[in-house]
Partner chain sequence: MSKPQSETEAKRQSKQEDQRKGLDSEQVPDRAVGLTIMCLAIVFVAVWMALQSPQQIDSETTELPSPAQAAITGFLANVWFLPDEPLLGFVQIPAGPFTMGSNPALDRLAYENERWSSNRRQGTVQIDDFYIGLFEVTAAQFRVFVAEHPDLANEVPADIQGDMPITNITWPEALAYARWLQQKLENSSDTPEELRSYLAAGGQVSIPSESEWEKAARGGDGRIFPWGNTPSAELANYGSSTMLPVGSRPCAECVFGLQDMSGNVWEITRSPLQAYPYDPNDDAENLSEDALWVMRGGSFSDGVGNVRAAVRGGVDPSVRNNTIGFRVVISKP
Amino acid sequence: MAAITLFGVSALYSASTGVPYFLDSEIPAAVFLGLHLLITDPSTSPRTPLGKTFFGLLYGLGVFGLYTLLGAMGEPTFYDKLLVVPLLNLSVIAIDRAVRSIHSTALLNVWKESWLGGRANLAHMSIWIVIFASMSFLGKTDNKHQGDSLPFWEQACASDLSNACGRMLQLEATYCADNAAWACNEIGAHYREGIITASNQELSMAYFSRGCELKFQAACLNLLDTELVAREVPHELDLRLLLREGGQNLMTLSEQELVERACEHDWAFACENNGA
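Answer block, the chain by itself, in the form predicted together with the partner chain:
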């Protein structure tokens, strides 16, 4: 229920805004597996069947809300899927009590374990496996995800899609913190230009300094001339960070493979180079 809710509200958001809700992935495979244990632990989950359903629903909604909340607080958003668990554990008794206070027999019996012929666990596991396999197949776990593609966000920002520019800045800041010099220069340029975000010269200089120390020549030139906005395509080392799709840095890929991968991720310069 948790995964279905999370996937559902995320899909709803994407359908209504045209941009993905999560920057990395809906639920990374490792978290998906871990959560199965965390939120189905019998001693910390509701005992009533309907309570369990609400528990999963609240988990999905909680992750959805917490992702935005953590992002707004400047905290790492990858805690979104974990922080909800203790909060829900606290609410277990309240959920069970609320469910038992429902006097509608029809509603209480909406889910009958007898339907599963006494094999409730087997049925639950089957449903879970189908959902997990479907999400993996659809690339909603660890595969290439549109949300971590900077060319996508650049396009979305240019098209003025909902919150796209903010998400692009957030993503660039994350990559800059990971030492992708190109991202440092880009975010510095945005703060200098003041077009998609409020102009902040001090912040732009701080980002240019970081980009320059990472040997990105355009960033160094931007430090020298406060009127300039020099840009350059990502260097090889940047691509090894920018194209990792939430996994390990791509340190072993050949340059040719990197360029091909960049083209697959819609980096126009890479497609031009690849074609050449």
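Since the structure above is the form predicted together with the partner chain, I would like to see how the form predicted alone looks, so please show that one next.
If you are looking for partners or other molecules, they are not here, because only the chain is given.
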């Protein structure tokens, strides 16, 4: 139920705003582990089937809400999957007491132990396999997700979609830290222009300096001329860093395969080069 809830509310958010709620997955990998390991201990979860259902539902909603709350407070969003757990553990007795007050055996035993000839666990796992397979098929997992594509966030930012510009800056800063020179130059340009974020000349110079150290010509030009905002397309090494959906190592990928992959991620220059 935790997975279903998170997937459902994330999908609703994406449908209503046009951008993913989480950065690059409907259920981030760390949250995925949390909903399987942190809340499944029988000693700290409800005893009744309906209680377990509500427990998972509340965990999913709690993680979803805390992600926004922590981000708004400027705190690490990593803790969204953790902070809700002790509160839920303290509510176990109250949840079970509430569901037992429902005088309906059919409703209380919503997950029937008689499923598949008494093999209820097999029934539960079958449902989960169908859900996860559907998420993978729809591109909502960490493998390939629209949130992995920087051109997607650039377009979303240009369209002024919810939180898109902030997400784009966050991604570019992350890639710059991973030595993607193009990302260093881009985020430096944003801080110099002061259009999608507050102008910060000190930060912009720091990012341009980093890009220049990585031998990105546009960054060096921007570093020399404080009135200039030069840009150029990503270099080959940049693409090997920018296209690592799911953390894959692309260092051995051929240049042609790299260009094709970049085109799949909506990099316009790559599609033009691939066509040529």
